[in-house]
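In the block that follows, a single chain appears as structure tokens, in the form predicted alone.
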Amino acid sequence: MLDQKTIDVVKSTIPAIVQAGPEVTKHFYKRMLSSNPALQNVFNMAHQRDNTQPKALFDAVCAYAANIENPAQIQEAVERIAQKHVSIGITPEQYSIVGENLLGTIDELLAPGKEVLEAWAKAYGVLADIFINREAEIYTAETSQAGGWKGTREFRVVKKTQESSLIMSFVLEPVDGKPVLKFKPGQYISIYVSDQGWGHRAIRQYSLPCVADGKYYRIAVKQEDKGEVSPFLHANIQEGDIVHLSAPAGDFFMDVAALKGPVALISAGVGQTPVLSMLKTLHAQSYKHPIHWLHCVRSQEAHAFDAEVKEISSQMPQLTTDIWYSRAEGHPQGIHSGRMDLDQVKAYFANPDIVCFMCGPREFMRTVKKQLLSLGVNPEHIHYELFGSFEDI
């Protein structure tokens, strides 16, 4: 644990760090990646270019400094990031590289003096140990279960399907023919790919819109306009090709055994992939309570997996489905117009036991969360997917 003097010194630097803003973390990444170019194979370089990753790290540094006396306050974010770290193969040795460059950045940009640098060194050491220990637990859990593995494993693409104008799905089976780790509904896998024009390997996370059967995985990939990996997967990866995957991970998942009442599955766009896994799992386990599928998408052309949801609905009378098309004109009868408005289905949320799972763009989730709270949903019953950030919605 940290002594009070160290805590006080670290907290005293918060105003200077906030004033410097994300420039601190931009400098950090530039410094670290220039002297350790192999790390370009680990970090999302597209997020470096659009400054998403530097901002996320800046938020993390500020959150840790502000909660340094009570790290439990950031436990959820720590778990989320630890899961992501395991999926991209972070090792304990890399924490030393990060620490060295973080301290070097603070010294070069803020010149705070020896006392402050020593305090931050101690504080970083404590945080690094938290991550290293938790990640070791996750690695151990993954490798000790049937079908589990550490690092990457070869999978063959056995089916590639255009699910909508924007989304392609890939069914992946292990090349070695052995069982694969059963995932929790809502979790994701990381896929490792490379292209000659990139100059580095790229790793991306994709949720698994299927039921865990220990035999195969299925991912759904939305082609992003300015993306690097998604256009590559859509255009270049074909049936029969080999890709490398890490084991399933993620802190956003459904524990069906813990559910005792109605469930709402809420999504926008490709955000439906983790909640589709939840719906299919509820169906496979013959869940008896009401289930509400609430999905928002731009248009009928962009609407993926509609037939799969309808097939489940035909077999589960307790399942209701509500769809919003936000940009379409002349859409099919029974489809809501515009953005998702839960007042149109507020009767679903009258039961105080209802549990909600949602995924989609951050602003969508922020808006929907406000709607759920205004309808009286218990905040502890609202669960959502956030990737690698200390910033909440």
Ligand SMILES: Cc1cc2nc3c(=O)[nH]c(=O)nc-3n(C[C@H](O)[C@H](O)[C@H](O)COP(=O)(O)OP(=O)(O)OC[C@H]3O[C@@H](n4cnc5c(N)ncnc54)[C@H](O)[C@@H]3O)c2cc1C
Contents of the next structure:
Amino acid sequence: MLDQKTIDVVKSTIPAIVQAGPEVTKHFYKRMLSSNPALQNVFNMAHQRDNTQPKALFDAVCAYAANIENPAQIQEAVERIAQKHVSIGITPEQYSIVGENLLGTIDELLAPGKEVLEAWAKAYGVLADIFINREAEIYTAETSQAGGWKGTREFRVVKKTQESSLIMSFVLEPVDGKPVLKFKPGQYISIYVSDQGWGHRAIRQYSLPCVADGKYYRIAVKQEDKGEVSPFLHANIQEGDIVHLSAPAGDFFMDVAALKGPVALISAGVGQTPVLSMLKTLHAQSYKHPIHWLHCVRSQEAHAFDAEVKEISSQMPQLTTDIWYSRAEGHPQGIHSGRMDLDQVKAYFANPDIVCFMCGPREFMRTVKKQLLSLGVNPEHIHYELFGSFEDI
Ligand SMILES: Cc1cc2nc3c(=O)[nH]c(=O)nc-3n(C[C@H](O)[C@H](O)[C@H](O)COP(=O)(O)OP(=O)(O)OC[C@H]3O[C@@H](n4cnc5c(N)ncnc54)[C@H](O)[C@@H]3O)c2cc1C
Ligand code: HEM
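I would like to compare: after the form predicted alone, may I see the structure of the form predicted together with the named molecule?
Then the entire complex follows, led off by the chain already shown.
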């Protein structure tokens, strides 16, 4: 527990930190990564370049400082971050490196004096312990369940399939032939890869667009222009090759037993991967209520998994499917043209019990969330995943 004086001192520095903005965390990462180059094997450098990770850390630090008297208020954020940390294999020892660099940054940018630095050191210690304890629980849970493991495990690519002009899927079976941890629909794994010439190892998350059967995983990877890992996986990883995965993690998942009414699964582009797992799970569990599959993609060539969704649809009369082609030539039959517009299907959202799960680019989700709210959907029923550093949408 923090003493009142420490709490007051930390709170009194919030305005200066907010005024400095994410420059604080940008400086922090530059400082930490230059003095600890081995951490370039851990962080996604593209998230440093586009500033999304410094912004995510800045938001988290500000949220903690603002709720320092009652850290339970930030429990949801702690869970999301801890799940990602575990997927990346963060260790308790690394918290000292982060703490040292956070304090060094505050000192260098704000020069607030000894009393403030000591208060922040204590406050950071409390936050670090919250993460370390939660991460220890997740590591233990992962290793104690059937098929679980800690760190990375070798998987063999048993099938590689071009699913659309941009998306390649990989079916991955454990080399040791033993069962694999059953994931929750919506969760992701991290893949750890390195290539000659990179000078570092890279870690990326991929959602699992399949049903957990304890035997294999599947990932579907969109080739990103100028990306590091996705073009490498498309071009260099072939059937028979071995890759290294951490165990499934993530706080964006569907608890089918908790659902009591209609479900909307909303996605754009490769964002369909976590919601496809949800659709397949609802199908496997013979879910009885209406399900609405709403997907937006640029064109037919870029449209992956259409046949799989149609197959499920043919067996589930309560499943509706609506597809938008945002850049299609002409007007393909049965397809909406242009961007997703939920006004075209507003009847789906009339039931106040409807629960929505969505994934896609930030701007897509901001727009869709606004549409959902204007259609009267309960904000607590809107769940989303971001394929990058987290941000409130
Ligand atoms: C929870 C979660 C689940 C995910 N699930 C999936 C999934 O199911 N399928 C999927 O395909 N992806 C998924 N992702 C995204 C995935 O983890 C990677 O971020 C994605 O594949 C891009 O990685 P990359 O290494 O190819 O690109 P990065 O190297 O990370 O680069 C990303 C982007 O940054 C820009 N960039 C990078 N370097 C430069 C440069 N030098 N100049 C200009 N621009 C540059 C480019 O626009 C590039 O496209 C998920 C992410 C998360 C967090
Ligand atoms: C109290 C201390 C910490 C806080 C508040 C914090 C906060 C965060 C936040 C907000 C994210 C983004 C989560 C998301 O996108 O969902 C994140 C991701 C991450 N954190 Fe931490 N973190 C802390 C400690 C650490 C430590 C000790 C390490 C290890 C060096 C670490 C490594 C990472 C990595 C590698 C990512 C993923 C970044 C990426 O995608 O590039 N963090 N953290």
